[in-house]
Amino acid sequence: MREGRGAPVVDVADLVKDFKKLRAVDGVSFTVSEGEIVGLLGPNGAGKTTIIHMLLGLTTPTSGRVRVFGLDFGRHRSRILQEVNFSSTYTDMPYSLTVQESLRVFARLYGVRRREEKIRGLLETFGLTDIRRKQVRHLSTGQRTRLNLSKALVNDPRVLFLDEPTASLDPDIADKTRKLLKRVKEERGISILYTSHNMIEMEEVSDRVLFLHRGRLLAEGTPAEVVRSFRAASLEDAFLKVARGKDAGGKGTALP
């Protein structure tokens, strides 16, 4: 197992998830180190979202071990989640609350000290100050994504799980979001586990990628290492080899 640069903050060993007869995650092991952005990639049904849900305690693993900050997740759920946060393109903030109210609710939920000051800072960082009194239902997709991300940083998390955070964003907003994530990572030293179907984004943002297929970890390393291991021209090329290998009904002959 390859270690990242800093001390591991997320340590997953032999993670398995069965849904009836389907093995969605099959003995996956990996670590995420301090201050590292790790990209989880793979075709639909590879097990990316299921892994994130297990790391957040939303889904119980069939077997395996999840340790965050050296603590067993099952035993220390609340303590761990106090320093973790999550943003997904598939979740939203309460529609009838304003931007500011939404952040107030989550700041209280995480017991943030000096809440108003914190919220002001987040509104400014994510360019939401002018629309702070606007109800979530009236926000554009880009504004909602920025609000979701600001909620994800409200508790100054040490680890951030992002499930396709730039899906449904136009290229301009997606680019700004990526830059923002990199800046946040540099400034705050946050570790980020990230899923995306955008391979260019993965190459640009990730320090390391984990390539999943049918619940198994096929390859891991820096984007360049993974590209080499697939004898591909780019991550996208590697992705297509995996996806089309599956479509052909084979076991992925193009895989390393």
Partner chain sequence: MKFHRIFAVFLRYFYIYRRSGTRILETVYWPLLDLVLWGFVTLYLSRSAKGLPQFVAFLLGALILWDILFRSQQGISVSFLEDVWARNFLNIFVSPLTTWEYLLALMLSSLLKILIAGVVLTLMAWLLFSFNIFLIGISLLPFLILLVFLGWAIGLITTAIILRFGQQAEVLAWGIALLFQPVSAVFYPVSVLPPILQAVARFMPAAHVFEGMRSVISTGAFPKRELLVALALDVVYLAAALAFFFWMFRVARKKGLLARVGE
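Starting from the form predicted together with the partner chain above, please write out the structure of the form predicted on its own.
Below you will find a single chain and nothing else.
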């Protein structure tokens, strides 16, 4: 473990996921420490979302080990998920519920105390107060993304999994979201694992980056360390090098 990092709250070892003849995740190992923001980076098909789905129990690993809060995920799934939450640009709330009703449902499911106070704060934080009585079916894509982020914080999770958390957001709301993530990390010691195609966002927010390609971990470290490992000028440059068929250290990959 790198000096200065806290105890691991997520510990993944040799994680593998096969879908028939496709190996989507191939022996990936990593940790997320307490109070750390870790970015999952890589081209489409790298295995990022599949890894998050396995950490949420939505997909069963083919092999490997997942421990959260020091507990085996398979044996303690329900207990672990009470202190975990998730947001994705690609999931949605029931269309017939209003914004406020959606948050009330999830607050009850998590047993949140002082629910109405918590919900009011989230509505204000994400600019949803004026549309709190609007049904989900009538929300814009950006409004749905903000609602999903609000839901993800309703139970004050210890670990937060985010899949493209700022996609479809206006620049001002996206900036506000990044600042909020950094603030809750500092104030509450929350640990965050997230995916994004926004390389500037990755560099700004992440303490560490895991660079994946075709299900394998190519590089790991701070954004600056990963950039150096690819002999690149930036994370975006490193991303483009992989897309053009160069892995860490400049060696060719079997990219088409």
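Since this is a predicted model, take the numbers as computed values, not measurements. Numbering follows the first chain given and starts at 1. In this text, the rigid core denotes the largest set of C-alpha atoms whose superposition between the two forms falls within 1.5 Å.
**Student:** Is there a C-alpha shift of 2 Å or more at residue 122 between the two forms once the rigid core is superposed?
**Tutor:** After core superposition, the displacement of the residue 122 C-alpha between the two forms reaches the 2 Å mark, so yes.
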